[in-house]
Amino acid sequence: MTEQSLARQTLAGILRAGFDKATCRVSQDELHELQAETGEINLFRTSFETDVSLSGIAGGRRASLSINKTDEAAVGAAINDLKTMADGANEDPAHDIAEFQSPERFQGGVGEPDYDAMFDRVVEFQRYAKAQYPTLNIRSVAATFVRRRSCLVNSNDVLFETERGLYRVALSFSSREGTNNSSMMYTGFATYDLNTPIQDATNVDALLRQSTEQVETRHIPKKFKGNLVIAPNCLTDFTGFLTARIGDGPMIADTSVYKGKLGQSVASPLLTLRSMPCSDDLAGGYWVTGDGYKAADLTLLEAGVLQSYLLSLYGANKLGMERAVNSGGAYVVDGGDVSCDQLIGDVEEGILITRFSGGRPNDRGDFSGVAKNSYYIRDGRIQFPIKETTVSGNMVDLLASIDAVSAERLNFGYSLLPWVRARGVTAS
């Protein structure tokens, strides 16, 4: 049974169960995984995963669930469970489904995996890392080809079919010299081809080198308030405060500091942030939103001015506002006009942070977390790798205090991001 035939059959079953409106999405993932751990290839497998997502609205009561079985009995049981859940839900007139749009099929990426390229790149990377960085320990390196076919239908005659194939590369590593160890580092990217060696993609080689440097770390000289230079690897840990709080939950709960700020300056004029799931530059984008609309690219911040919220159909109905044209993600930050060297060169005292670990900021944006795999900067120069150091401040203030954005950007497949520099962050 094809994704479309199963989706249509399931949709009909949901409506027969007594729902007024319904949506069904059927997705089939085909995964080809090649993985090496501690220098040895230990996994090569192909697997198939199916996901059937059902949602229905009856009398203003909505329910949704997902299953990973497609036989008639499993689907029938899921529909019964869906009806039971809806009967017990609260009525809310904001629940709805996407209106009719012309049926469309989207297709992109790679059709078939190149096993030779997957194997060659993994082996090449391991040899490179061993020869170039003898103290480095590659815990794992994985190259996975993923092809997803999906079909979404709803009772307003929406029909969207999508198919995308891409490679995902994931790495974890640390270094050891004598009794000293560096902190574990993780990175990865998505791509439509494996033409580039893994060590030459994004900033992989720089992170490998940094790991070998970080076997010997030092405490910062003293507590200080200074600059935070944020590497692309963890930039969304900071911009994520804004994108999370312009979505349904905080906006509906009236806890978002950005509510009522549309068209106003909420961040540095150097910061332009976009959500671009349809961009040809990002292998990991999408064409259809979770609530059943054809997606479009969206500017969230233009020179620091808030241009759009990230409200779903439900959030828009609940608040009487405009629905966002996509579901967020696929974030792109426009590059600036300074080099990374210049960006660091103007720092009197600060931290170059490449991994951030910390609790969630509160509703006002106050945060405190740990800078890992990071460096102390003094008088415009990187001085030494630091022991895990607490950095704290306020996310709203941090985004407003950005005073430099690098021209260089890194494409991780799911995002395209520069280095940025912010003022007034406390390190201790």
Given for the second form:
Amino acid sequence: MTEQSLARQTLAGILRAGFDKATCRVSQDELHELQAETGEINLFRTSFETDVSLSGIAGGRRASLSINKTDEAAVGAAINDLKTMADGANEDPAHDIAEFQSPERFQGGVGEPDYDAMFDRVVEFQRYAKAQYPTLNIRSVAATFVRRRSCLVNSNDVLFETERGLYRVALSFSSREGTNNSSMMYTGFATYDLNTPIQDATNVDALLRQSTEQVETRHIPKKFKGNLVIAPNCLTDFTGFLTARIGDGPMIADTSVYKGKLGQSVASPLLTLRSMPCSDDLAGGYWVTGDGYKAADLTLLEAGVLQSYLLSLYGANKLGMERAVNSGGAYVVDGGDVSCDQLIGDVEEGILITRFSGGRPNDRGDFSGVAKNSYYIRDGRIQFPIKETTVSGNMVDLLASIDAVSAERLNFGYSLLPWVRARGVTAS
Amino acid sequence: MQIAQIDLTRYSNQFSSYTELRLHENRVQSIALLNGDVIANTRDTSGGVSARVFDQGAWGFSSSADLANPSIEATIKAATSNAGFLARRTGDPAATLPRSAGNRNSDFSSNKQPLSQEEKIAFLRRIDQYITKNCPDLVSRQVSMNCLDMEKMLRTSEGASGYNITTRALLRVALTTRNDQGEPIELSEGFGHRGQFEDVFPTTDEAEIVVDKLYRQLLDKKQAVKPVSGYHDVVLASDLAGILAHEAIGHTTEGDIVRAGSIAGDHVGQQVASDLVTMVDFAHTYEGETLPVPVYLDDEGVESQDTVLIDRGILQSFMHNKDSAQFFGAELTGNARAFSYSDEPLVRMRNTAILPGQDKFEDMIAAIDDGYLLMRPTNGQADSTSEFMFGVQMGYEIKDGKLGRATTDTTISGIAFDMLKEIDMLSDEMVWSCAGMCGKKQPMPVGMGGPAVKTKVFIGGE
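The structure above corresponds to the form predicted on its own; please provide the structure of the form predicted together with the partner chain.
Shown next: the complete complex, the earlier chain at its head.
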């Protein structure tokens, strides 16, 4: 049975069970993964997964459920459970489903995994790392091919079919010299092809080199308030405060510091932040939102001005506001007009941060966390890798204080991000 | 097809080299109320079969959601083929693994009639109504439930076998008010126990006690001051000791992390902590009581053993799966666990704890002239250097041995092996948490426990 026929059949079953409105999405995932640990390729995995997600609204009461079985008995039992679950919920007029849109099929990426290319790239990377950086310890490298076929239907005659295949590469590594260790560093990316050696993708090679330098770390000379130069590798740890706070939860709970700020300046005029799941530049995008709409690219911040919240259909109905045209993610920050070197060259005293190991910011945006795999900057030059250094400040203030954005950007497949420089962050 | 109805012994003749065959289903139920509205009302059931095959040092893995006989046979065949693919390219004919033939069964399902989703929603509503009645001036209130049942059946080519159902039921309450400046102030607590909802939460009594305490502290937090950043004498409340054990020390002593270069590898047999400190990763039982995440048989067919990580300050040993035990020539400990049917087993903690001492909590506070009491952890992270970090939602100043003003959210950090040496008091209480979900590649429920700890840590802030 195809995804579409199972989705349609399940949708009909949900409606027969007494639901007024219903949505069903059937997905088939195929995963092929080569994994190397501590220098040896040691695992080859193939996995086939199914997901049948059902949601229904009866008398304003909503429930959702997912199973990974497709046989008639399992789907029938799931529909019965769905009805029991919805009967127990409260009536909420904000629950709804996507209205009719023209049926559409989306397809992209790679059709089949190339095992030889996956194997060769992993081996090549390990050989390169070992030869170039003898003190480097590659804890794990995983090259994964993932293909998802999915069909979403709802009782307003929405029909979207999608198929996307892509490669994901994930790395973790540290370095060791004598008894000195560097912090573990993580990076990864998504791509439609394996034409580029792993070490040449994004800033992988620079991170490997930095890791070998970071076996010798030093404390910063003293506590100071200065610049924070944020590498693309951890930029979403900071912009993530904003994107989380403009979503359903904090907006409905009335705890978002950005509520009521639409059209107002909430960040630096140098910061333009988009969510671009439909961009051809991002292998890890998507075409259909979780609530059944054809996704579109969206500008969240235009020169620091808040252009849109990230509300789902439910959130929008609940608050009487506009639904966002996508579900967030696939973040792109526009490049600026300075080079990375200039961005660091203008810093009197600051930190170049590549990994942020921090506590969850509170609702006001206060944050603190350890600057990992990071460097001390003084008089426009990177001085040395740092240890046991905490950076702290306020996320709202930090985003407003950005005074430079690099022209260079890194494409991780799931995001496209530059280096940015913020002011007024305390390092201690 | 139900997992319990499948006989795995019939597939033994298809094992051509070391093979683990696992049937595994996770069942998750979630309900969330936000200001009284049901915003999440979901169930997720995900299960299937996986096979992992070891051939000349290479692992092949395959999984399928389909539990029918042809699918199970195809899964074994695919895993065998995958291992062969790697063995032909990278294989070492001399490679071996430690043997194990554990056989343990356990079932933590409830014998009670299952509550319907409607009854569970009504239960959460009673908690919500309790909050509405007893906690004035809130901006928002959230009450949510998350229940996870993991059912696993295992058969290996070495004759290990087991059928285990592990369950846990959790509630979370989050309250938000505003301070005098109109800023949101939030406090939350997740709590629950091993077992299914019907057994764990027979009444709302426990939740009401949590709400009362949370609200009192939330009111204190409205007037909270920022802690001064820097190294301070602190008492970490017992709810922080567990995450301290897990993040600060636990991860650095996982066999695969040690193999990848964790600094702990250099210190076996050495003093890494104050001699007050003994730390153990318990398999399933502590002082006769079954622990939050009992593991009797791991996913490599090893009967789980307690692993003493630190004994009176001396680093003793590490947690292992077959790969790391082979590498270090160590005994198997039964720490190999997989979260989902489509995941391979990794070295994971089970119930990691610092054992209690003999001090009274009040005496620990009284012993600090200028410092902080810290409580209510949020997230945490570890590093192979033993540098740790975790978020703290709540605290109080300690001045001249007495509790003072509340303090705002912060992050604490340090080098675990330095911080452990600074421990000079441990309370005589032992508090276990069942709400942990570790995020090392795969999510995994973990138990964490310990007493209140007096030590020095670095407090972040301006």
